[in-house]
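As a starting point, one isolated chain is supplied in structure tokens, in the form predicted alone.
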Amino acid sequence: MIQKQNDRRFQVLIVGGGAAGISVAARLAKASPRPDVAIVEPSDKHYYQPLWTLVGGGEVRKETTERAEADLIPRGTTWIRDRVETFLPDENAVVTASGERLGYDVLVVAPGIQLNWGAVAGLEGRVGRGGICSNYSYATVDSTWEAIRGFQGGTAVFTHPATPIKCGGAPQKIMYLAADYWRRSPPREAYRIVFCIGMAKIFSVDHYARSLLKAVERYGIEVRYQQDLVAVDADARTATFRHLETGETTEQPWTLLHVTPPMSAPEFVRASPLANEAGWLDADKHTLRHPRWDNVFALGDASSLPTSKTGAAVRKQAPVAAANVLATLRGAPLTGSYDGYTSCPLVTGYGRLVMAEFDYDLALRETFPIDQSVERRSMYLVKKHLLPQLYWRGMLKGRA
């Protein structure tokens, strides 16, 4: 096959500029030689989503946990402000939405997660208005806030879809502190709370669960599990659910809903060569490194690394991310290895926060001398004012 000319090429391209490309980037600046890199990001706004929870709980004001994207792009490194259509990794390139053709010595791949409304039936252009709401969007955030103080009883519904989701537990944290709020200010009359989580558990690791299930008990929640969100009517308040063994569709009341939307990997990855049969990423999940293609690495929410979808999964896979790409540069052995750490805050109240750390095999991995099943005030800070300066300044920056 003759070689189209490409418009430009780098030796590093990164698609994505999120946290995971970002990070990625900014490692590279540090390394010596420095590699000529650039990032594809259509994107002119940078947002530390972990924060919306509080947000959606009235704690945090949005604006934020929103930077310029021209403000994170590490210096010396190329922005492309455009997103990527097509993979040709046999020919070392991608082509742009703009028709660029931009060629790479090694291809970083960390596009992000999708939030696919249009896959619950009746909810798209829905969101944000009539008592349904939802945390997942910049746009849709501060709906949360005003349905929540708004509500004066009936049945406050939540929903957590069977899909890979970013952030694990935040479809449950808005709840607890949706019920917390409710504690301290009673709505006029009667209501009830229903989780409805498309999963068979209330959480991954047993050692974090136990003291979820004690939040439930403490604020009388109703958890469903195994049922997944297919169909909301707004007109009527009514959201339907399809039991993922049995296949049975129940319909339930609601008087606020609160979405966590079905995700995927991309569209333009999903139809790509790099992507595995369920559509992700490809991705070794030591080393982050393609399977079939040895010159692309896969990290963050759109790869098929089998971890929890959070930013502080992409904090430990960046450094092995930036270190393997270095190496192939160079075309010396591997050294990264990544172990599958991620971390979920769990908020379950204002002031009260259980901090999550744990490995592929689900095994702790925590930070602090303490029991971090507890319930305690003191993470809820370190969640609340700590961890976004880690993002801003640590992650971003290449330093943490």
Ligand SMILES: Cc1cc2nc3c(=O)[nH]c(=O)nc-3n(C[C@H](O)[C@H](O)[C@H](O)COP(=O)(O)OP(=O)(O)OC[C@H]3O[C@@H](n4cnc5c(N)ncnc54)[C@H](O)[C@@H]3O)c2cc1C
Given for the second form:
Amino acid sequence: MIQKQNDRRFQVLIVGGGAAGISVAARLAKASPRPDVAIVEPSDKHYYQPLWTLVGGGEVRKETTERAEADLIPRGTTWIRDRVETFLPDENAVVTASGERLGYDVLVVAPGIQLNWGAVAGLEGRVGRGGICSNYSYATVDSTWEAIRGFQGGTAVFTHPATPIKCGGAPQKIMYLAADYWRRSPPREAYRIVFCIGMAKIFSVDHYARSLLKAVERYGIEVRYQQDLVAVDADARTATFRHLETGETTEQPWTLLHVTPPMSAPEFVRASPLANEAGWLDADKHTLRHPRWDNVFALGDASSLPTSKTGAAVRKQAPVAAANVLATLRGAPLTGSYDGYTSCPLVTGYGRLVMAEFDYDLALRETFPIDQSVERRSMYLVKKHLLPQLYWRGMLKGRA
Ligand SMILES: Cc1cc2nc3c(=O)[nH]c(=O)nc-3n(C[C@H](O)[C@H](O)[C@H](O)COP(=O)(O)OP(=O)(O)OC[C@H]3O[C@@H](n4cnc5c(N)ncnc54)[C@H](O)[C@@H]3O)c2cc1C
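Condition change, the form predicted alone to the form predicted together with this ligand:
Zooming out: every chain and molecule, the one shown earlier first.
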């Protein structure tokens, strides 16, 4: 077979210039000798998504979460402003939307997760108005605060889908902020708060779940487990949920509806040979290397790594990916190993936060010498002020 000529070739090609792609590139930029690296990233903006919880809660302006992509790409790294459409791992190449064929010695794939608004009947195009809001996109995050502030009673429904999502705690963090706000500034009429979660438990780690259940009790929230949102009638203000075990559907009227949409790996990943059966980028859970192609690595939200999908997890994956990419370029054995570390700063009210940190085995991996399952103001301040600095100045610069 005659292979097609590449338009350009790089030692390392990174797909996705988000939290993971930039963090890996920043580490590779410090290596000696420094490999020739390119990032394919279509967007000219990057967002610190973890702060969207506090944007939705009226604590932070959304503009503070945005930076120009150009300012984050490490100096000396090539930015290809395009999107990858096809992977050709047998030919060590990818093809972009503009038709460019890019060759590589090592490929790092980190295009993040896809929000599937269209998977809920009647939802697409309705989020951000008429009482339907969501913290899950920059375009709609302001609508959450407007809806919370303007709520004058009735039923406030918060959803958590049955699919894997980024930041498993975020669907309920905004609910606790709303509940706390309504306690301090009560709506005119009577109200209820209903949490419909497509899981059998409120949180995977019992140590932290206990504290969340206390918050649920404090705010008088009704939790309905195994309930997956399948349809929304925006005009009639009703939502349809399907019970994951019985398949039974129920209709829930709402006055305010905060939606966390179903998510999946991006379509171009699902359709590629790099995907596992569930559509995620296949990767060894410790080395992050693809099981079939030795020169392909995956990390971040699009990967199959069986941990909770967070930026905090990416912070620990990036140095492992960078070390193993460099070892592959040298033809040396892989030394980097990721243990599944992830963290979820569980906001449970204004000035209250449970700092969850755990690994693949759901064993605690706490940073501070305190009981982190206790709701604390200090941890809230860490989330609001310290973690954004750690992200922009540490993680994205390859320093933390
Ligand atoms: C509301 C909310 C709250 C959150 N809270 C927290 C929290 O408290 N703590 C925490 O640690 N994490 C939190 N997260 C999760 C965190 O933001 C993500 O886990 C993290 O950004 C994942 O990094 P990533 O690089 O995999 O994806 P992203 O940072 O999303 O980047 C993916 C990049 O790939 C690009 N891309 C997509 N398709 C293509 C293509 N075809 N070709 C090339 N590039 C492509 C995209 O444009 C994007 O720039 C939260 C997220 C949300 C939405």
